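This document opens with one chain alone, in structure tokens, the form predicted alone.
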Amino acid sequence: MSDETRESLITDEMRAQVGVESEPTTLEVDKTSVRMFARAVGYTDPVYYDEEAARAAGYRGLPAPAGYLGTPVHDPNRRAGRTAQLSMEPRRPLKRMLNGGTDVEYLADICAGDVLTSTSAVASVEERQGRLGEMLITTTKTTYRNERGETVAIMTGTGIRY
């Protein structure tokens, strides 16, 4: 079967999911988690550990280290749903998955004590031919807002199935 006659990997259901926003997730940014994340990734700047140092540097409190966007609040009474990206199945099976990269754009400071709300949406679904065969590339955008409704970060993630 030639490329011209091959049916697209992308289903109508997948196309319909593009731009559909997920249910919100609540995330807490607390002092202990800020310190633990900073320690885990090897940050030694005192602003991540000492509140006085953080305030002297112009922060409201301990700043969230790059890459840490809060800890999701678990609610045992709320059924967790899978993201649209993970639940969409292509027309033909693709058995392998790869993280194609994650980019975070920070728009404001995130500090200990903040409560964030995130929502995600599939931004695009594309198919390509790679060295190993067919690939399905899904780009997802997650927006993080603080308790005042201000957008503080936007994460763009790319998933590759092949």
Given for the second form:
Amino acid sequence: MSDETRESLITDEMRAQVGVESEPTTLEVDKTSVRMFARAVGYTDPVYYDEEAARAAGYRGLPAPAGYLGTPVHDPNRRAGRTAQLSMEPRRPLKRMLNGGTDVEYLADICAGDVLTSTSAVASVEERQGRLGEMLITTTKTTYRNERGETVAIMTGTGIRY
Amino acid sequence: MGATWDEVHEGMEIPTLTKNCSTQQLVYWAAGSGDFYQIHYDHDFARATGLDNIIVHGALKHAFLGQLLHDWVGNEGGIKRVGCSYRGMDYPDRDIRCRGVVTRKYEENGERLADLEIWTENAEGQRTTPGTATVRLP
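So that was the form predicted alone. Now I'd like the form predicted in complex with the partner chain, please.
Everything in the complex follows now, all chains and molecules, and the chain you saw is the first one.
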């Protein structure tokens, strides 16, 4: 079957989803989670563990290491949130998913004690024929704001379904 | 002390950060990041999905590249952007070398900045996580 005769994987519903902002998620940045993240990566800089060292280096509190954008407040009575890109069903079912990449832009410091609010939206949906067969490539943009309303980070994630 | 504006030049390579994840570190990362997908710590589960082995989380390699930059610029500098693509899989107990080269040095809006090409490479020298970054220098 040639590509021309196949209908696009991307449905009208999926196209309509592009740019639609999600409900906000609350994420907490606390001392324990900063230390745990830093330890998991393998940081040895004391600013991620010792509050005095963090203040001496000019931070308000323990700074969030690159890649740490808070921990979502867990609600056992809410079903695990499906990301915007997974809630869209392509025309033909795709079973597998890969994380294609992560890009984070930092606009202000994030420190322990901050409570962030994130909203995300699908930025683009593309389809491609690759070595894995039919692939759907979705980019999702998530914006993180602190309690003062400042945008602190923008994350762009690429998901690949095949 | 981290890197300073005067010593940075285009084309320079920054100090390599070598990682080698134990399975314990992957479990620690699962807890620290909240990513509990079993292909990263459960051998049988990973095999059932067609993988030969458990694999290192892509986001952990993104975080390694963040550490590479932090270790270089220190707390007087800062990270403005880190982006990477997950092109190849990495496995526990194998070296993952995180490297970077300065591609541009410039001033913008009163800040002294450097753009870098960054990547992780495996023991065979394959770039499994290529990316780019921008840092602020003191």
